[in-house]
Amino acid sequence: MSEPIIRCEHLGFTYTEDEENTDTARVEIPALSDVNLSVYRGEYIAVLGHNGSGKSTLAKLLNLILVPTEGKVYIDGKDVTDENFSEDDLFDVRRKVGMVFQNPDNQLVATVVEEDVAFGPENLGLPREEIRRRVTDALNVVSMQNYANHAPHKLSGGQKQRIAIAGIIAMKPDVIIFDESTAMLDPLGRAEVVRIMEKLNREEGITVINITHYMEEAARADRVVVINDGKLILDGSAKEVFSDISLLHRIGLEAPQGAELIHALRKDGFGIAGDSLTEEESVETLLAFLESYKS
């Protein structure tokens, strides 16, 4: 197997805040510990955790906005806790993953749709006619070309979603990922944002974490994580990690409504064969489970 992309050893990190009434006291608040992580190029990752359980927490450390207290992060084999560790190499990282965030208000930084998307390719120096075909190119895979010279402000919460992600592909990250970046969006913009993700992931080959709290996203990932008070408890297939849904419950944890739903009628006895990840395959489950049951 090739050298993963993205690499963690022993990752931790704890977060100090003044004690409340006090000027000297520090507290530590441990939010990621003895994490254990490889990630490939052209992988499709699911991130899953409880609110507070530390998957924020481990993408801003895989983009540096945060730095390590304890482990080691390898990006693209370069050690990135390394003391050597200078400026223009935190440049350099960071243009190979990018990050989309939960409010795309926080990356929207021009008054016209084309200059924001453009902000980041001019950041790295290209030439104009250059910086113009990314912009371009970006806009088509969000299908958001339509909308090159409107106010972002003016855009629905998806449509200014869908901005903030044409602005990172605009730089070619090889990774891209998006923290909860679906939280705040409705049920069609939350599906679009998806289907762009997948688009991205499946025909321009970028490898895609997406650190979600939607049973249903994960299930659409070719491998699922989920972390727990700040540990890796699971890593696998979404099959192998959905399918322990006794686990998923004791930390807090649902698997997809579909297989929650056959995973209760099997424990009510009802012999239901097949799969149930996705919304797709629990109807054509359900819909061969009845057939099987009329005849």
The other form holds:
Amino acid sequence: MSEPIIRCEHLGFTYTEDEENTDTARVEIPALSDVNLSVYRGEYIAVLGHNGSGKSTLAKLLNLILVPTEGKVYIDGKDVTDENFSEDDLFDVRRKVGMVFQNPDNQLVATVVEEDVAFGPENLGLPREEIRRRVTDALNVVSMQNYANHAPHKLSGGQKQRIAIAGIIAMKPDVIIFDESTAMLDPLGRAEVVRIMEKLNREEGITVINITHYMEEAARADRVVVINDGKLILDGSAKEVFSDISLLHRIGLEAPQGAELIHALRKDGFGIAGDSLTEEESVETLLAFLESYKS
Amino acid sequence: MISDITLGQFFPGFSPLHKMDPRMKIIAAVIYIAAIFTANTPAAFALMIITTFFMITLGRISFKVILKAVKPIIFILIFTAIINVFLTKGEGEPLLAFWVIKIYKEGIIRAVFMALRVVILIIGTSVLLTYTTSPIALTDGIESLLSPLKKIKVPVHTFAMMMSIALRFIPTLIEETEKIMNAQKSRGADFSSGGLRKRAKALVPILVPLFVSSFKRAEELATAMECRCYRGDKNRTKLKALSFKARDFFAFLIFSAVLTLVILSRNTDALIGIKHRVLDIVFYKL
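Can you return the structure of this protein in the form predicted together with the partner chain rather than the form predicted on its own?
So here's everything in the complex, that chain up top.
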């Protein structure tokens, strides 16, 4: 396989905080340790982990909002911890690895949709015609072209999040990290955002890393990575990861509902064969089982 | 549209005044203010009033709105006018004299001029800068006009960015305040009864969570901006650049002409000489 777009070697990060009520003592809070992870171009990865597991820290390390305290991160072959790593390189990494956050309100800068989408390209110092072109294209990708002149605060949560995504697309990144971008949305908005994620991955060839709480979303990804207490503990296809449901339970996670149901039935002694992740698959597996059970 | 921010009562529209470059509007407002304070003859005031009416019509602002703008200052205006009438001493015989009060012609003229000045000042600047210019356009205009100050290290871009982010978050924070108030009300808080002291006290439990969440928002926004490669105005381009059009130069000419006429109509000895010379030249040419 070709060189990964993101490669982490023994990556670790420790937050240092002043301890309360003392002047000198500092507390070190390890958030992530010894993470080895390679992400290849065009992959669709989900990152799972309960709150405080370190998954958001990982995201922030990948586009250098945080600087690793241990180990190395290579973005497109470039070592970000290298001492020759310049400020221009830093902004190049941030352009390549875009990030969409949880709260859409706190990501939008401008009072008009198209100006917000233009914010990234403006920062890159692109010529005006190019910015215009990218804004139009990005709004088309997220199907928000009719809202170019609207005020963002009048849009729904899902629409705002689509604008935030357009703002990232306009910078033409190689990778987009969605840091719990669906957590604050209603089911409809969530479905919209997931659809766009998958469209970006399939049609635009953008590598998608979806950090999420929703197992149903994770089950759709090609590859699932599970982080627990700052350590990467599972890394494999969705089928592989969700096959060990007891392990997931031990670390406070669940499998998608269908898989959970089948797991519970198996525990009670029903010999159900086959893997099933999505709702449709579970329904089929159960129907097949019922057929065989009757006869 | 852009207009959806309700601050300073911007009325969205497509009138020639709306389309004017915000920088030129600021410049025009400065000239206009200079003209108002230079004016001291009835002719000059007539000219200023005509200019103001012209602006109102051009901006398609209804007279109701104009009345609303003037309403809050009417009391102060009348009060100062009366003081002016009573306290100004003039030459010659007073027009009216009873007991200790003497009213002179100069006093009346002065009061009328002063009142006119304040009224057209408020109307004119509101029409130019608030009613027909969105706060964002105004911010852009100010940033552009002040950009020469960047040479002496004044962080003009940063201030403009702060201003526009503040404007962007006004509706968000209003929404949030409502949410917090409802949450407090549902737990029995009372914001609408009691004296001033009690009401002010009731605001504390709203302000504290509002501030906490604003700081959190600010931090998240800063991270999001960094993720989008924000690095101040270093190497930054703009989607929409301000550009002067023919109408802006035309407006500049009109305002300059008004100021010139007002200066020429001034009744001061120092200017009379210059005035005669200019008029001589003009008439000689004709």
